[in-house]
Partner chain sequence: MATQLAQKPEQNVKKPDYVITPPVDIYETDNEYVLKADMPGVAKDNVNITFNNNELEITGKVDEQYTSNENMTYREYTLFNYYRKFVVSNAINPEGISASLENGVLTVKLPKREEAKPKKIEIKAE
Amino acid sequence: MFGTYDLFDDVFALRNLVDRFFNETAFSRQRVDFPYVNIYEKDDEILVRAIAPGVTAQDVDVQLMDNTLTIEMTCKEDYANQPYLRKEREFGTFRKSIQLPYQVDPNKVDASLNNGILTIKLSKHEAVKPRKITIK
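Output only this chain's structure, taking the form predicted in complex with its partner chain.
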């Protein structure tokens, strides 16, 4: 890994790239981290919806810095000390930063948690709001 440059490095790199292209499916190539988010945009409102099953409002931390939104949430383990027949659910602390394409108004952020879905409402900053131009 820390060797000197070799002409064949590029050849191998290309071979690996081709191998990866054919071995991976489209689904595995698209790696997304938990929490999964969907972003909706309407006029001057941006809506971010994240999946958060089993997360209470105290365990969510939403931060806005410039136009970067950081969501940190803890899904607390609710394992009972009992014999388990099936264990499929996942727990832990998840953190994700989303870079928003617009400057948002830091005073108009509204986050709510409902039925395991975290909804963050943001409003575009005055400067980037769509404006109607009147023709004289």
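Next up, the form predicted on its own, please; the one we just looked at was the form predicted in complex with its partner chain.
For this one, just the chain is written down, with no partner chains and no other molecules.
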């Protein structure tokens, strides 16, 4: 009829209540590190598009090492001497590393920056391209 009181039951219940609060409210957002990217695959090519508002080509560093593409950019504050009425963009240096699904040819990488969109085209390495095998 009467059970024993266990303090840990209350602690776990409080923890579950707090977890549920942060998971079900506007405070919970999936955090994605800047720069935001979309990655596409078409035939023998990977296309990476990253958002880069207010960034010039001199502020961007793109590196390819093994199967990892690293994008580093510096977003400079555009209103240094004026107070903001509202500030939603972040400023500073940002870095994102993307693990590529297969080996790419380092000699066939093309990067361009146009209207705040960084576009990087990567081609599959010959070693990972499928080969037609003739049957004798």
